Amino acid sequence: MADEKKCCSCEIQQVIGKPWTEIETPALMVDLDIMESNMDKMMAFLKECGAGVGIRPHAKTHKTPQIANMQMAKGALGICAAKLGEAEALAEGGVADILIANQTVGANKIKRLAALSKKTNLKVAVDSKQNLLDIARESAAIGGNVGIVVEVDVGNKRGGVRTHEEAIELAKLAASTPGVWYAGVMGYEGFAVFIPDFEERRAVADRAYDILFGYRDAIKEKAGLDSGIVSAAGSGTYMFAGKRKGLTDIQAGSYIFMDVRYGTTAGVDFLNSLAVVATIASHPEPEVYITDAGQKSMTQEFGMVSTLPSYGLKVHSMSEEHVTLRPTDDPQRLPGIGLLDEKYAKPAKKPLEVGDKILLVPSHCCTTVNLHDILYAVRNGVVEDVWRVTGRGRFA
């Protein structure tokens, strides 16, 4: 089995230096110039705001250590992970500062968490006393040191303590118990990120930050502890959070790739860099094009995928292994799609024929990435690198 994997890896690597059209399909591809410009744009925005807010990008989007290390090199404070397994994959790839922005519960997981704290600067979200004590016990036993970020509910009605008293107790425990240390607070306003009306979204997000600051202030007043981390926000609310003095970092992730849903969200003005490469596998009649990519390579929980407008095609339907496209004079034009279209669709042969490669734009980048073992990194139309999505499937 190991030899088979090694052989497969060699075959995949052979595409490096070749045109993107040599990629076997369906496959996940990112345009490096566009992705890097998205990273730079975020860093420039935060600097221009002057509010002292940094970014701790969420790796649940890309699940790839090479991208995380790129973000760190560009000035990120650290990297967020959704699960312990993702954090382990990032640490294995050399990421030096990781916040697991969810609770880690269960005896074996906590042993792994403690061990991981000896390999990277590790922090984890906690919202219960017993969980904190379990982490502290295992960490102290092996000489680990896990940072505790108290998660508070700012209206998301998911994880997070519900009262100032709970937060104060957890902060005190974290600051006084061997094996752990008090790192700060976090609260995610996920219920706000896709509110269509921009000003309504701003108002809802600001109320969430006010709630978070209330917890921070209560911990300072009652426990005498400063919250080094005051973390919030996603790609749909970064433009508000970046201007709020008092926040230390935002946890946006999707901004580097974008997708159909974020592309239709007002104010999220990054460019699409991610696509699924597909092949026209069938053209049985003039008005029907069938690709070899379907729901098994692109998720649909946020709606249908899209394609690049210069193909002159519109997605008609999706099934497990296929996307059906039909010619149209009115293709979907996402606000951030122009550069990807210019690079890949405008030069494409017209009309498309069986065997031609096209790009499809996921409706949800995060869950689509999780379907792929490999991410092809393309620059100027040529495959520059091939990355393993080592955080893929690392749910536990």
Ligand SMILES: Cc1ncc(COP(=O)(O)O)c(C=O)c1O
The other form holds:
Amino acid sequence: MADEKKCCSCEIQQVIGKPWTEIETPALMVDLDIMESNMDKMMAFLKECGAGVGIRPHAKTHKTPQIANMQMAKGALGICAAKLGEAEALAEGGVADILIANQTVGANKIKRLAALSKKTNLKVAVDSKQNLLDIARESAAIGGNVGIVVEVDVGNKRGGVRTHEEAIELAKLAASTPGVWYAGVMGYEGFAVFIPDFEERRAVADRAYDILFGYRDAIKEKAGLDSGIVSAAGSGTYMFAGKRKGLTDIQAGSYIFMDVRYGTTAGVDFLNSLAVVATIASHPEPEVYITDAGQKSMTQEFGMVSTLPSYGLKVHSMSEEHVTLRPTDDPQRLPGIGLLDEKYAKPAKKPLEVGDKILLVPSHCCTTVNLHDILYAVRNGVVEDVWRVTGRGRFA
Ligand SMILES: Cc1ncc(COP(=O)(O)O)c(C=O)c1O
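Mind pulling up the form predicted together with the named molecule next to the form predicted on its own we just looked at?
Okay, now the whole complex, with that chain kicking things off.
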């Protein structure tokens, strides 16, 4: 199909309107009602906090313009992208405001970045003078305008300037150099998001925001510049960041899908909406069920995948193309799994047999999505749409 936003194969599109059990496996699916309720819940939480913090959801999680556009329609201030290629895919899909929350370096990439700034309201994280000047030169040459968000290190020890002086210099340059403009500061506290102890996580995250505010204030004091964007936080820290007056937005991504890792992180109050649809391909012993999905459709760097408790099965092991499950009286019950279980596992006939479909829950939603070209969008058990994950693999 010629339309970039549509799935490329007419055959795959034919599943639209059919039950989810007709999806060819392994495949990635999202329950739309649950995902939308997660989006609504985050918006309501931020509103309730009353601190004026908005959301710039990270699209590294879904890599799908349709989902980014839904987030924008629900009031997101813009969308974060991890990489230039991902940002291009989002812009091609009509996303009007994108922050690339990483450095973009290299002559050709900077040309692409400048060109992209003519298609969408584009901002990029910068932490070095040369990078800023390279971006400005290419952008000015074609009449582009790239927003510069100075990335500062709040303790993550990844990208980000380490001193106020560097941040002030970059902000001044951004404000005074043709082709770019000064958009603000960001500092992602990634080292905090999985701290198991909730209060310890709060303390670490709050310290990170204080450091970020210190940079914002130094830029105001020494360069006279207002930071329109003061951006931080992820799905493990939104509950603290949402209450911090002074932040303009949080960059949470995973909250829309959830996974095993966030599902077992205290205080991350969202429901699992994402699953890999697999087929029981073999049941060679009463105690052994083998699926046709494995590490090539679900990543494992955050640990073992899970499944829905009502199947009465526990994931035992994973290999490239298989997951082995065994019957159990004590299945894993992720706190946010209830609705997915209710909708998909409870009504399934049991015991499962060869040929039956089963849902597996990824341990890391973002890298799992990156393995799939297609995302099946399901509502009330019926495939409502088939989306191309156009940002998938676009990490260059
Ligand atoms: C720059 C940045 N912002 C925000 C996030 C938060 O994403 P998530 O909510 O999926 O943890 C990440 C995660 O890697 C990130 O790298």
